[in-house]
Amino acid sequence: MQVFHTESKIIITCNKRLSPYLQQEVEALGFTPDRVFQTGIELTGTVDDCIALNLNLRCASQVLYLLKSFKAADPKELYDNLVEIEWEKLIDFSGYFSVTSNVNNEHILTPLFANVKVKDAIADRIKSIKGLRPNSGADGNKTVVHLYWQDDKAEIFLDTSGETLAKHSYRKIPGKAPMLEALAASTIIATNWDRNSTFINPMCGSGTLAIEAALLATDKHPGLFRMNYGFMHIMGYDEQVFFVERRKLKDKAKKDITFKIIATDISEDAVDIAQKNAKTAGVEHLIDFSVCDFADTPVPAEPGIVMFNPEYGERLGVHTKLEITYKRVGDFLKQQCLGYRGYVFTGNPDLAKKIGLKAARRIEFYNGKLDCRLFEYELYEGTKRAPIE
């Protein structure tokens, strides 16, 4: 089974509402998407292009390659069709394997219960032929396999990710209530910002939004900080592929910029965390770190983006304090960033009426299940800026 070179249906997933920035993506790697979705695209390509992927998308969460789709209208025929797929020729006996799935069908209350058929029917399958039966648990780290069953339809897919690409591999210490890296190169995206001009991140935590924009203006790749993924665990892998894809990452990243990335926050552990994380990600050298209340963020003269993400009350901050807070980031905004586009990424409309500022845009986000906005505000000299009565 030469999934390597053989083509199938591909399914990249993404976090709710990002799929038009992994579309971006996607299609700046020269692939077109023969499906896009609210939670990710399709399109058609062999495991070779998924390593690619792998290592080039910001916004994705897995890379799923199709084996077979096939009808299962209960755990038997599932087993039956599974069991028929030359697993000996994917899976080394001596390896180790484990199985997502999104089930609903009504034979199935739980979907563990349906991990545990793909399980039998890969080991089975593979220990009538080689005589032993592969390990399999719950780690994601070696060859991940991924069930999609709904109602009478199934697809079983390869993962070839493994553990999830939202997560970038550079933030070791999170800090409080972090934004998920995908989501983060998701907004910074959705802003159209050039990658050549001043990024202003006062109230920087972590500094994942930082981070995200230093690493998109160096043209970096997350790829480059990770080094096993779960195309790697399939037989018939070729590490030169991966190999001579990083190389190619690694050559068309920049070292510097010309431009001011800007990262403040009150507090002086949160900024410690987002210099280290920096330091990680090898971008430190390109974002001047402050502590200092967010209303003291230097803001030079060469206009560029400004961008808050505020504690908007669901995890963190009295709801009244967080209402001067909001006022005040409209107050810095008016104020000290005329000439810049301004962004507020928060969960509570309540709060962002407190900025004071009339909304050009309200990009749709999802903050794992909490509904957020990202507004975007023109800030202009004189009358353009129109305040909310």
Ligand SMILES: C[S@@+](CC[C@H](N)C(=O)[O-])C[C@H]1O[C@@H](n2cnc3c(N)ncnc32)[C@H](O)[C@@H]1O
Contents of the next structure:
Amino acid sequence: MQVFHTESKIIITCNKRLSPYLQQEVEALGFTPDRVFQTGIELTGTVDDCIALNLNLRCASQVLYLLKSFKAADPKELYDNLVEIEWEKLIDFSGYFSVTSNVNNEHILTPLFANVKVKDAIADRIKSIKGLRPNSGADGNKTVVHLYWQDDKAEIFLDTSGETLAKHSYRKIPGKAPMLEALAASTIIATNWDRNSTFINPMCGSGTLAIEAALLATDKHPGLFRMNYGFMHIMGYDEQVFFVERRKLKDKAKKDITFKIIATDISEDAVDIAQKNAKTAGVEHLIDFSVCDFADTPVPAEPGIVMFNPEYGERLGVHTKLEITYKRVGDFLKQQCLGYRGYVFTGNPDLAKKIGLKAARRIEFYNGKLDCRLFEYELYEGTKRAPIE
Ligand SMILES: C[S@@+](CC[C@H](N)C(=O)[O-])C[C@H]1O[C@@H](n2cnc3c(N)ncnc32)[C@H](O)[C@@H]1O
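Let's compare: the form predicted alone is above, so bring in the form predicted together with this ligand.
Full assembly next; the chain just shown is listed first.
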């Protein structure tokens, strides 16, 4: 089974509502999606293509390569189909693999049961050919196999990513309520920021938005920070392909920028964490960090964008303190950021109303399971005030 050079269906998964930004990235790499849906993109390619996708994508979660599609009404049919696959050519008998799944079948009450069926089929097949069973377990840091099974339609994939791509490996210290890196990158892409003008991130927390902005501006991709992927544990893997892709990333990454990225937070600890994370990402020298109330954030005369991710608490209940904060965010944008475009990412529409500015766009996202919006404000002399409730 020569998966590295054989074309098949590839599904790139992402968090809900990130696929428009993932699509932009995939197309910029020269791939043409066959289908785009809310949690991913389908295209056609080889596992070598998956290597390039894994190293480049900022908005993705997993890159899945299809091994086989089949009909399976029940667990026995699932097993019988899976045991026919030449697993001995994909997974070393002395190796280790894990199984993940997305299952909706009337016979399966828990996905763990489906995972066990997949494990059994793989291990039984390899044992029958090689005389030994590979180890298996929950760790996703070696070969990972993914089952998609809806009603009687089953698809079995190699998960060429293994651990998720949505974390970008530079955030060693998470801080308080950090944004997922793939979500942060997607929100910045959604602003259409030109990557060449001032980027201000007050309330920076662990620095995710400022760091992602610096990575976008310098064309540095998450693959530069990660040395282990699922594809590395598939038999037939040629490390040269990985090193060539990684070299390409290194060669195109810019060292410097000619504009300012500013990140501030009222918490000294948060700024300390953000600086450490920026250092791990190799962009510390590109970001001006300081500890201050957001309203004292320096705003350069050359405009660009200002992006906030304030706390938003629970949906219901009393938010007097946060209400005042959101109103002050609106005042800051209106009074100190003229000529900029302002953005506020929040999961609380009631608090967002306290900003008191008329949003030009409300871009839909999810943060985990919480419905969120990225509000866009055009900040010019005549920026309209919305009534504050
Ligand atoms: C939701 S967190 C931001 C998380 C960040 N996007 C990340 O990925 O880590 C909100 C941040 O706002 C900061 N903050 C709260 N009130 C502030 C104020 N008045 N001025 C500046 N920062 C403030 C908190 O210290 C916290 O770090």
